[in-house]
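Take a look at this single chain in structure tokens; it is the form predicted on its own.
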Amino acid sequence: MPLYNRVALIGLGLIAGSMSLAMRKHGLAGEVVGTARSTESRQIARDINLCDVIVDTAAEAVKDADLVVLCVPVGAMAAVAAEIAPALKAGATVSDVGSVKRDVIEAVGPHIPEGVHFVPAHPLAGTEHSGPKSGFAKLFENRWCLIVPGDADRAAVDRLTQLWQGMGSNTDEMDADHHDLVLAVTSHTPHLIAYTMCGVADDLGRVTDSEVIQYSAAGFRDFTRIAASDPVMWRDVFLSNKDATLEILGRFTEELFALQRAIRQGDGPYLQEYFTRTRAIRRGIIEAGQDTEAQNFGRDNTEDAT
């Protein structure tokens, strides 16, 4: 039996598309209904049969839905929540896939009607690709999905957890503020650094006739993959998780200054000890099963995980 008779996906990008494909593959939903703001995205989704049904509006999508998942940029969630609120079914669960949790809770929570359960979530999976054609059913396999239950109904939390586990995810529960700090370290600040490195390379490339791009080594290549992610999504992430990101950036700057000093002073022992200590992070990621030592970090061109 499916966990939900009807699931509504608001937004039809990478995460929503992958959810639809995974739910249908594993029989987790009786019917998946999708919608997107863009007429073009809705038509593409229809053409590739991304969902069982594609409708034109969010209010239409959530009608009679047992689960509604907001798969839109963080900055758009308040407006979407306000639009769908009058059409939500009593007893339904509303969730999201946003990379920030405190701001989403404050934006969406006030619009959730009494008798509807709000259970924020964040799948730690993705690629640099976006749009309806970017999804694939295996995206969430052996990746983590963090559930932020707050004071939500326990049965609703457990049911949503089963859904994510059914799509292949490992799951854990976390407080919203702690989530935002952890993600500032593991995702948000690395993306900001990647965007910055690409910006530096862009300036240098103008001087060197694009030699930076032509002769890119593996390190810069991987920076550019991360920096190819959806700019609207990341704009909203940084503005919504401002405090935690700035805190981690401050710590990063302190570490960078220490390395600059060691390089300037020719302090080889310090540099070797620092690199030896920090490389253990990479080994820990591999031991945790979140990546492999295979060539190209164990990824292929279609299933890169950010």
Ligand code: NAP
Given for the second form:
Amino acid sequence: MPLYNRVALIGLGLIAGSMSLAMRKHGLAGEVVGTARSTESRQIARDINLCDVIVDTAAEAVKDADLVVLCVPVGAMAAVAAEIAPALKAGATVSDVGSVKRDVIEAVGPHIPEGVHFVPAHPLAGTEHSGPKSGFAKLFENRWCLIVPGDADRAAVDRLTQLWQGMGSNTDEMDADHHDLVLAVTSHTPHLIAYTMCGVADDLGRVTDSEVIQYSAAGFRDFTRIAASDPVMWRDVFLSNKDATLEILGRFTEELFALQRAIRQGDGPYLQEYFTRTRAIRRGIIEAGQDTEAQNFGRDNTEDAT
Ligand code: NAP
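With the form predicted on its own already on screen, would you show the form predicted in complex with the ligand?
The next block holds the full complex; its first chain is the one shown before.
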């Protein structure tokens, strides 16, 4: 039995596409209806049969839907919520997959009509690719999905939790502010550092010509993968999770200064102790099944040097 008769996905990028494919693979929805902002994305989605039905507007998509999932950039959530509000079915659940929770709750919450349940969520799964062709059914398998129920109806929260578990995710519940702080540490600030490092290398690249690209296997390449993520999505993440990101960036800067001082003073024991501690973090991630143990992420890398 499907968990929802009709699921509407607003936005048809990496996350919505992966949800549609996963829900259909596991028989979790009777019907998946999707829509995207541009004619081009909707046409691609039709061509690749991404959903059961593709419609032209968000208001049309949510009609008679039991679950509506907002899969647009965080900064676009309020406008989409305002557009769909009058068309929502009584008793339906509205959720989202935004990477920031407090801001999205404040933007979407006021538009949710009486009798409709709002259960925010965030799948901790992604790639640097975007658009309707980037989704794949296994994206959420063995990844976490954080659900931020607030005071939402318990039955609605439980059903959404079952949906994420049905798509292969582990689930946990969290308060919105705590979510935003945790994600500032584990995702948002690392992305900012990757963007910065690529910017620095780009400036340097102008001096050293192609060396930065030619020798990028030595660690820098992994920064470039992260820094290739969708610019609009990440612009919105930093504008929306401002306080937590600034808090973590402040701590990062202090640590960086401490390492800078240790290097200047030739303090080997400090550096070694620091790097021993960080190595243990990597081991913990592998033991938790959240990354591969294969050398260099399993790449065929006979040419790589560090
Ligand atoms: P994506 O592949 O770039 O797709 C975004 C979708 O939103 C597209 O269908 C796009 O329509 C639509 N859209 C963009 N701007 C819009 C606007 N102003 N109004 C209405 N629709 C708009 O994005 P994604 O990676 O799936 O991300 C979607 C959400 O998931 C974001 O909130 C993001 O924070 C969150 N998330 C992302 C990741 C990740 O790693 N990518 C992981 C977890 C959560 P068009 O194609 O027609 O432009």
